[in-house]
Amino acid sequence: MPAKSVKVLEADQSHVKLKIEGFDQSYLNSVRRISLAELPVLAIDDVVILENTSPVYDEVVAHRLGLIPLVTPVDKYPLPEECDCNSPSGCPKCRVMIVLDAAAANVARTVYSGELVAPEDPSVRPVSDKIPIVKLAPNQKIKIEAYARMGRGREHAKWQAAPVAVLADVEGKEGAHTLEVESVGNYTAPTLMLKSVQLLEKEIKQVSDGVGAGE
């Protein structure tokens, strides 16, 4: 086995690379597995309809808002069951509200991602403000109230924090490996590896805790 190094060969803020070597390949799969499947992100899930009388249906607005990535602050935010308000609504502390509120005059539009507002958190917003609701005839109104809670990725897609996660031999040397990930841009690409990694060892860690405790 290697000496064990950990070299960055691309990065950017939505796709990072890393040669890796001296690392045993079940570690480097589980972290791969927890950016595909285990990091909570923010997503809209739950959407109170205020008033719509566009063409497009209640719930199919309600789920195009669910699959708008949001971006989300780094360790902000718990997760519903580990938030010491116990309710299965949530609290301001678990969830952020979203608004959206808009109309068309004389000339139909489209609304778009970017009229998503979070005003008690700016930080967090949508992705990318281009993504399409709704089309508005004029004199059309759309007035949304939703609100986002953490969750993973093994939950449902809109919790997906990485739509792309690589783990490869590299060719010709024995025991280096490359990971590569992707993110969907609620974190940047480095920081959804680095959570991550202290993830699986935040897990590793209560195991071990676990079978000292029984000793």
Contents of the next structure:
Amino acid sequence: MPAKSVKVLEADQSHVKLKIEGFDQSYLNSVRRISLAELPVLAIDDVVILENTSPVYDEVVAHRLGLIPLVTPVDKYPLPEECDCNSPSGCPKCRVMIVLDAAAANVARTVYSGELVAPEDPSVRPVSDKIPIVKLAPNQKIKIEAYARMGRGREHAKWQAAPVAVLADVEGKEGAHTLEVESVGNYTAPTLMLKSVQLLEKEIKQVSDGVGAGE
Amino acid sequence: MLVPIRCFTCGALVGDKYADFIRRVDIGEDPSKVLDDLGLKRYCCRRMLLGGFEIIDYQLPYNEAVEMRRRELLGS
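Other form of same protein, the form predicted together with the partner chain, not the form predicted alone:
Then the entire complex follows, led off by the chain already shown.
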């Protein structure tokens, strides 16, 4: 096994590629799987349709809202099950209200994600302002109150922070791997990588604490 | 009805790129180059835009016609 080293091969906002030497493949694979399905991010989960006269059904609008990736402030919101409010519907500490109020006057138009507003926390916003939500014909309206909460990719794909995470061997070199992770945009790719490693650390610590308590 | 927001397979964001894609292909650009340009490198994401179609554009004129008729009746 070569000496432990981590080298950044490529890094930008949306993807990171690392060359890692001296670590066990199983350990790196845990990091990879955590970035894919365990790392919590914000996504719209509860939708109250106040008015919808668009041709798109309420449930379709709600589904589309859920899939919109939201910029997630790091370490600000806990998972609802880890929040001290113990409420299934959440509290202001573990959820974010997002409102949409759009209408078409005399011409048909598209309602984009840029029109979503989080009045309580402006740091929560869609990753892109150009995602179409619905199209409205003249005089049609849509008015929605939605609540975003933290969740994990294993529960629903809308909470998936990384579309791809690939662990590969470096050819001809024993104990060397490349780990490439892409981000949807909830976190920047370097943050996503870092948070995944920290989450693995935290979970391992829970195991060691459990073992310690049993002694 | 509208273009999907995320890729069905990998979950990457594709919905915000559809309008650009259609506009550029309509003026005669090569679809594969436009997809490269938009940063869609996997074929799962590329097919989302290639196969995308907005049926809602066929629905809206009916809603529009109903609204025009309503205004006509109210106006008279």
